[in-house]
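Have a look below at one chain only, the form predicted alone, in C-alpha cells format.
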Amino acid sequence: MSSLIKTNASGELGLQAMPHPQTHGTAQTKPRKSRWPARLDVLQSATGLILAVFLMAHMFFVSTILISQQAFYTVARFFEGAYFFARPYPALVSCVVAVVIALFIGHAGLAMRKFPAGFRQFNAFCRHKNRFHHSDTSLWWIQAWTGFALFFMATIHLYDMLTQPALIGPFESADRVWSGNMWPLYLALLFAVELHGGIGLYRLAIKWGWLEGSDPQRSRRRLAIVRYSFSAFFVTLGLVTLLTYIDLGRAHADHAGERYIPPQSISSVDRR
C-alpha cells in the first residue's frame, strides 16, 4: 500500500493511505475503522491545554517578583500550604511538579505520533512544505522543534524543582538563576516555551473549531493577532522578571545560600 504526505487544517503532519486498485470480479471488505488515533488526538490536546494554563499560571506567579520580594515569598509558601497548615510543606510542591512531569512526558509521547519517523519521511515532508508554503504547516514544525528543545530543557528546571522544593524564594531562586548560572537555560526556555504554547493554543483552536464565525478566513486572521500577542506579552514578561531575578542575584552573590527572611519575622526576632 502506498501512502500520500498530507496536512490537515492545523498542518499537522500525517500519512494517507492510497488504497489498492479493486480487483475485478472480487468483493472488496471494508476496512474496520479504529477510534483510537481519534482519542490519542483529543488526549493530546487535552494534556497539551493543561499545560498551557499551567505555563500561564507559572509565570504570573514567578512575576510576583516584580511587585516585591514579600510577595513573592507569600506566594510561594502559598503553595507549600503554609496558610492553611500553619506550617509550610515543600512536599507539597513536589507533588504538583510530579502531576506535571507526568503531563509532561504523556504530552510529548502523544506528540511524537505525528514526527516523521525516519529520513525519508523527514525528507518528504520538508519537500512538502517547502512546495506548499502553507503557514499553519510552518508553524507545526516549529512547535516540533520547540518541543523537541522542551524535552531537554524543561526535564531539567521540572526536576530541580522536584528534587529541591524548599529552595523557592526571592533570595533562594535569585541565588539559583545568578549563582548558580541556570539563567542562559532559563533564557533559552523562556523562548522555547512561550513559541511552543502560544503555537500550540492557536492550533487547537483552529483545529477543533473553537471561537468560528461565520467566515473562517477572518478567524483565522484574528487568532493569528491573538497568537502574537499572546507570546509577545508573555515573552515580556519573562524577560523582564529573569533579569529582576538575575539583578537581585548578582546583589546578593556574596551571601549566595542564605535564605530570605520577611520582615515581620526579622521584627519578632528582635523584639525578643
Second form
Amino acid sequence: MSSLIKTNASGELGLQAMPHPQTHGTAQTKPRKSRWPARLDVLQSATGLILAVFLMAHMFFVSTILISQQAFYTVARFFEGAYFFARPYPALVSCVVAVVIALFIGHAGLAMRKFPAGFRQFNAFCRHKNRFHHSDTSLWWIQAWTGFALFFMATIHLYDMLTQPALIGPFESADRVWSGNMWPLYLALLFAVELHGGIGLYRLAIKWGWLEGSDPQRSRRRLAIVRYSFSAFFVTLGLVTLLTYIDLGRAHADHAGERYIPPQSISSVDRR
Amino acid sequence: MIPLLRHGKPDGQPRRLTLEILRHNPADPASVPHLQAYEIEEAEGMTLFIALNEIRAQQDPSLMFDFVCRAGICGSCAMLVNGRPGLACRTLTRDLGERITLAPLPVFELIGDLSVNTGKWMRGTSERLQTWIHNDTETDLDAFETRMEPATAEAIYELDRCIECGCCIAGCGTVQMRERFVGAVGLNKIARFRLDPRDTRSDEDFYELIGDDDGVFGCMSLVGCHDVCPKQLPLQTQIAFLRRKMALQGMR
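If the structure you just shared is the form predicted alone, then what does the corresponding form predicted together with the partner chain look like?
Okay, now the whole complex, with that chain kicking things off.
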C-alpha cells in the first residue's frame, strides 16, 4: 500500500494517484465540499448585525444623560434588574457584556479572514485603491482599519464594563470619563465604531441583496445616504454625550469616586 | 457623462491631449516598465481607441494594444484609463482631461504595453467553474429544440451579454489580494447556467464550484466589478443572489 502513496515536488502526498478501492456494488463519490465557508460567512454577517444593533441601542441608552442625570441613573438601574428583582444586580450587566465580548471576539476572528495577509496583499490592495478612486473600495479600507483599531479600543471598554458593572451612573461614568482619563479613548472609539458600524451595515445590505427593490442602483444610492446619515447622527450624538460627561466629570472632579444618589429613592430600590 | 461636465473647447480650437502610456515588453529582457508620453490633437468624437491607433500609425508603430470590433462587443481593448478599468473603444476623450494615463489591466498576463492575455485567464476560469451546459440526456439532433419561456431566455441573455473583457477582475479589490478568487465574471457565468433549464445541475452541484472563500464567500462586496462593467451587467445583484443560495446550501 505504501508504494501507492507518492509525493510530488512539494512533498505533498499524491493520494489522487491511488486507485479507488472498490466497495461491493457502491459507486465512489467525491467528498462533499465543506459547508463551513458558508456558515462562517453567515456568522460574520450575523455577529456584525447584532453588534451594530447593540451599538445603536447602547448609544441611545448612554445618551439619556442628555435628558437628565436621573434619566441615566434610571436606565442604568434598569439594566441591573432593579425593577424586576427589588434590588439591582450589576452582575446582570456583566453577563450582557460577556455576551457582547463573545460576539465581538467571534466577529473579529471571522472578519480577520478578509484582512490582507502579509505585505504583498497589503501592498496590492493599497495600490489598487489608490489608482482606482472607487468609493466602496476605499470605504472597505476604512472599515478594515477601524476594525483593527477596535480590537484594542473596544477591548479596554468592554473589560472595564465587565469587571466594574456597578460603576455605571451619572457621577460614576462622568468620573471615569474625566478623572479616570478615559475620554481620549472614548473619543477615538466613538469615531472608529460609528464609521465601522455604518459602513458595515451598508455592506451587509449590498452583500446579501437586502432592500434592493426594483432598481438596485437607486437603492444603493439611498443606502449610501443612510450610511452617511447613520455615521453622522451617531457621531454627533456620541460627541454631545461625551461632552456632557466631560462637563459633568470636571464639575465632579473634586468629589471623584462619590456615587450618585438620586434625589428621591425609586420605589423600594436600595442601591448597595 | 453629463454633457455639462464634458471637457469642451472654449475657443473652438481642438485640445492637445497628452497620453501617458505604460510601456513594457516582458519578452525583451532589457525592457523596463516606464511611462511614455504621446501628444495628439483631439478630434470630434474621438475615442481612446482612435487616439491609440493614431499614435501607432503616426508616432510609434511599436505600441502594443488590442482591439477587434471598435464597438464594445469583443472586449479586447480593456485597459486602465486613469486607473479605472474601461474599454478604449467606448471611452470618449472629451470625457477626460488633457492628460490621460493608460496602463494594462492588472491581474492578467502582460503581453506587452496595453495588451494582456485575458483569454488565458478566462479559459482557466471557465474550465475551473465548468461553465457549460451539463446535461446527461442524449441530444437528438433531428428533434426540435426544447421550448424555453421567453422570460427565461431574456434573463439568460441578460447575463450572457458578458464579453469577458476583464474590467470586473481589474476593478475587484479581492482579486488583487487573492488571485484564486473567481471574480464577478466567474460568478456571473454560474448565475447564467443556474438559470438555464437545459443545465441539470442543482445548487448542491454549484456549491461544489463556488461554495468557498475562492468563490462567492470570498467576495467582499466592494462592487468595483459592478461599477466598471462596460455592459452594465447586474453583477451586484447576481453575486448577492448566489450568496444567498449558496449560504442556504451551507446550512444543509
